[in-house]
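Take a look at this single chain in structure tokens; it is the form predicted alone.
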Amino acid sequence: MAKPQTKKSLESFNQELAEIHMTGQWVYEDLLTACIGGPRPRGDAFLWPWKMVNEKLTEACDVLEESFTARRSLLFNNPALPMGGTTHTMLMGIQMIKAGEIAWAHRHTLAAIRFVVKGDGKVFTVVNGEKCPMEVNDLILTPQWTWHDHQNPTAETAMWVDVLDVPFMLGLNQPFYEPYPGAKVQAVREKRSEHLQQRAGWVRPAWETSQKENLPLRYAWQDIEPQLRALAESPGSPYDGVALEYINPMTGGPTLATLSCWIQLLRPGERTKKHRHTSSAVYFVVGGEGTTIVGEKSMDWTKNDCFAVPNWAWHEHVNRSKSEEALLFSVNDAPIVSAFGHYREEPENSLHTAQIPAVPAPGAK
């Protein structure tokens, strides 16, 4: 008589199938159950002092004695992420280039922004031909595909943020990348009439097509700070103050395709509410002095601080001083997420929902 077959476990059927690369899909639904509610956070709050950072970059001008062989850059990798990466869509970091230095000219598939630490105008980036000067505060796009390089022909070192959407790239398996040919600097265009920024105003040639993403930008400080002005007697946002976000001019949609970038004025005193959404967002501090308040962790920041915040983490913003403004120029996913119809807030949607000012009542003085 035969005997009876021993019943495997799930355990033991699990294996099986894992050694012929194939998985039950009830381990999956396991791993859905663990989400109700959302997501965990990927990644960990993180702040980089910059009194490190700039003693770092100090330290690197020594080891790394010229630039034409490799950036500059010091990157912010979050200890939560072991396959690198600020978030886990985007890499932020400073570069510096020393007086007389270039950073070579080439391209990738991998878009970029620069904001402006030190800078007097003189420095510039040139991008696809076009020279965008950089001054403090100034903010630099270098969207997909487009040449660029950085020239630095003062006396001074000169500095920015960099913030790339380099771990979402890598996750699609697109990164491409070329060197410019045949030289380290780029041809420029000379005539402003051949810039394209001159055609992303508020009049275009009426003869010609237009280019409406990719573009060469430069968002002068000098241009923004106003705006921030006369926007900040407004109620702002309960979560995030008084936040403007850099537009595409051409489609008054997101700066990049892949990255929103933001300028921040929190008021003195002020603490915003708490809430959290499905895009994470990196910090560069302006100015001023304050705390963000992620879940459980503090990040007590002032100027020039770096720092991240994980999707899906409840946070808030508190401005330390009672009689000092708190900047913070941020960069977010949001685009990201937003393109497949994923982005949501708790404890609700903030995000291009209030109503813009009424007209004034007929009489009203």
Ligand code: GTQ
Given for the second form:
Amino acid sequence: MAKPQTKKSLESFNQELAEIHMTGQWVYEDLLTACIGGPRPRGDAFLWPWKMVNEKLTEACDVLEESFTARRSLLFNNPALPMGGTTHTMLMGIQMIKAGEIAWAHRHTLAAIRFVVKGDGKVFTVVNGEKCPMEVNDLILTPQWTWHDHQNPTAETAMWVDVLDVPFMLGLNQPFYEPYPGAKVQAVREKRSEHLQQRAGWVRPAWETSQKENLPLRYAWQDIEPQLRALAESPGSPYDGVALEYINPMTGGPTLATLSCWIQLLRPGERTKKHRHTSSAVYFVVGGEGTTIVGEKSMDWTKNDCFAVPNWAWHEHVNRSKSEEALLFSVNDAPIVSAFGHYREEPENSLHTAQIPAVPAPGAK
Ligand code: GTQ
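So the form predicted alone is up there; where is the form predicted together with ligand GTQ?
Expanding to the full complex; the earlier chain stays at the top.
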């Protein structure tokens, strides 16, 4: 009879498996049980104050005299994300372009949005040949794989917020990049009738097929603000105040397949109810003064500050002023999360759940 061998320990067996590039599922079991109740928020809640960012942007103008094919954009690195990113899916930054300067044309599979901080209608971004003027608070989309260049023919520097889906796209290993061939800036469509944005309004050519995704779109603040004013009279969300999502007019869905943009008004003294959701968000303070509390952390913000709220972190917003409104622009990754049915919220779903206003009853005033 063979002598019974001494039993191998689980530890040494795990080690043996590791050496041949395998793992027992029991090793992951701890990881899974740690997720009862959901994931730990990935990344920190963090704020980049405008004063500091603005100083560094001004310095960047001297240090990086000309940006050539690059961009003079300062990107926000979340201190708890060693792989980079402002949240685990999005990268936010502020870009500055000097008087007379151009940011050369290129395209990439990274989707991006621009929200204008400083500019006038003479500064513009060209997206797939369509000239989009950049006035303060305008939102301009540069969807995946669209050619884009930025130009500042004015005598003042211009600035805007950039948000891109970089960490998400790198996670999927899908980055493609191409400089515009043969020129610094792209050719523009001379005729308005050739603009795709001309096909994304109330009417469109009946004889054409239509493009629904990845359109060059400019959401002019002069159009958005009156809509915000009109809807500001509604009760809003108890968790987000009067939060409006910018929509793709062709699909009725979010701005881009990966990124949804919001403009959010907090009325004087408003304090939203605390909630958490599986999407993460990056914010730019358009105006007002408030505080966003994320878990144990309190972030006081004021005009032009930027901050990040990681996913699945309890948070609430407070407008600290008793007399002034606060206005927040934000970008979230809910389209990514929702695409696979993973959008969750606690204590209850508040995204796209309330009923639209009912038809008034006969005789109602
Ligand atoms: O302005 O085109 O921050 O392509 C990163 C990549 C800005 C831009 C960024 C870009 C741009």
